[in-house]
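A lone chain, given as structure tokens: the form predicted alone.
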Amino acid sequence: MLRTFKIEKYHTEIVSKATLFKALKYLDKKETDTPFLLIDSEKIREKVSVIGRNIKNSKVFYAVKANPDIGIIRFVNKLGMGFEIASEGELSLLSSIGVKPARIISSNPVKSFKFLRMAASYGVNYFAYDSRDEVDKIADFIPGCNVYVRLSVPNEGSEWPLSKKFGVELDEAAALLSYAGEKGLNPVGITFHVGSQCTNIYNWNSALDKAKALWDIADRKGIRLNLLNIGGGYPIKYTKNVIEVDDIDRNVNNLIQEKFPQDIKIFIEPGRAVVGDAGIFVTSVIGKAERADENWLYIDVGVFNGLMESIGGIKYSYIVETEREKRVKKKWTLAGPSCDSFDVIEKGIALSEPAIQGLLLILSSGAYTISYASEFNGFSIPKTVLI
């Protein structure tokens, strides 16, 4: 069945024409129950080839939390990328396909005991921390392993800030590097995170300035560091243009070459940037209503089974399947399928009117959708289809 979608120029500026064409071609050939997430494997391949290529001595580790679908993990693994994990579940996923421990790091500053036991058994050897208690835990389970302290840095300009829950200031970070050595661990470096979906390139500047200050303090204390983990934060296009990966990498590389030793090792932990704009959520319209001067549009995926980031401020772009005579736009409140009034995705979206059972495509939805999804209210977690 050939479907008719209202595609506008800006849609092809949010996701690539190639990704959009593959998705539409798939939908014309397949009759599949919605909702489901389409992932363009070639877009992932492209992003993997780009991230870090302009940063000297860098290694890239995919943040599994962004999308832990086993098909995506297998594909990323074949491309030779490493993995950043936070839990025993993520480690189990990697162990199921035989990922070598040397290609795994863990940058969650507070780890569960079950995870530490499993990581020790598997041979994972790089861990982040930001407290004395965490040093004690790691020393008990994995004595002698490599650790890097989490530094608190500004997150202004990031749509998903991460600076309050984790990270410490300079003096405490320096003390924690010393403490890790005293407890028999190997303090090798510094990590930070500028915030997820960071649209402010200067966040990396301030973060690297702060990391350099800590590096110098450590050097004066006789602690010889060799690793800088710059975390993730690379943004993708949701509704507007953002800074490009190459621009971020060149800026970061210039600053590192200017401030740090030439033989420094760089770790990068992209998640959203690897899979985000490779994904298109395929959903169906299940209801429409007019209430208190609002037009309500209900679809079969909502904040509980895939679109939780909309609650935190992430806004998406949409493509509607609609009849040609109904392409006049009006404002809608978009809601999910559950009976919870919290399940509202976005308000005031200008869309052509879709038919009941018509499709609505959600662009750049490959990251932090399925990984956040639950079966609240009995709605299934949408499947992922790699194309």
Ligand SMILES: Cc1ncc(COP(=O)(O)O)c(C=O)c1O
Second form
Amino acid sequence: MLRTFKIEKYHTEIVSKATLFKALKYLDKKETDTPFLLIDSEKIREKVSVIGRNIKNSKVFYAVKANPDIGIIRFVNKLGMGFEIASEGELSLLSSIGVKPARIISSNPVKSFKFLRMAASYGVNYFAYDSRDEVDKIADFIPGCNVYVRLSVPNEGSEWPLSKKFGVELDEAAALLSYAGEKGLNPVGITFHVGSQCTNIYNWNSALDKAKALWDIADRKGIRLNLLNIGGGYPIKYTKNVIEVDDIDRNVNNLIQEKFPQDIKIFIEPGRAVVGDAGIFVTSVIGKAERADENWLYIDVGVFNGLMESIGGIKYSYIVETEREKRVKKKWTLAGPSCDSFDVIEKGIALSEPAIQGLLLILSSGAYTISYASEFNGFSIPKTVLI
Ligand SMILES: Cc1ncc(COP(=O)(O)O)c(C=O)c1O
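Show the other one: the form predicted together with the named molecule, since we just had the form predicted alone.
Let's see the whole complex now, leading with the same chain.
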């Protein structure tokens, strides 16, 4: 069935033309039992080839939490990337396809016992931490393993800040490096996270300044570090342009070359930037209503079954399937299918009026969508289709 979508120029500036046309071609050819997430594998390949290429001595680990679909994991694995994981579920996924432990790290600073037990028997050997209790736990389960301390760094300008829950200040970080050594672990380095969807390039500058200060304190204490794990945070385009990965990496590389020893190893843990702009959510309009001067549009994906980040500040771009005569734009309140009044994705979005059962595409929705989805109210978790 040939479908008509209202595509505007800015849409092809948000996702690439190649990704969009591939998705539209798919929708013309296949049954569309919505909702589902289309993932353009070529876009992932392109992103994987870019991330880290301008940072000397870097290794890239895909943050599985962004999208743990097994097809994506297999694809990323074939591209030779490592993986960053946080839980026994993520480790099971990797073990099911035989990913070698040497390609797995865990940067969740507070790990479950079940995970530590499983990571120990699988042979994972790199872990983040930010407390004495965590050192004691890791030392019990995986004596002698490599650990890196999580430093708290500014997250201003990141649309999904992460700094409050984890990370310690310089003095505490230095004390924790010593403590890890005393407990028989191998304190190898420092990690930080500038915040997810970080559109402020200076966050990397301040994080690297702080990491350098800690590096020097450690050096004075006789702790010889060799690893800097710069976390994730690379932004993607949702509704506007953002700094390019290459520009961030060139800046980061210059700062590292200027401040740190030559032979330092760099780990990078991107999640959103690997899969986010490769994804287009395909949803259907299931209802419309006019209430108290608001036009409501109900679709079959909402806050609970895929669009959780919309309540934390992430705004998406949308394409509607619409007949030519209905192309006048109206302001809509976009809501999900559940009975909960919390299930409102966004207010005041200008869209041409779609028909009931018409499709609504949500761009740049490959990351932190399906991985957050629940079956609340009996709506199933949308499937992911790699194209
Ligand atoms: C420890 C850690 N590493 C990497 C990531 C991935 O970050 P992003 O998706 O912003 O690249 C996260 C995201 O929450 C994280 O907590």
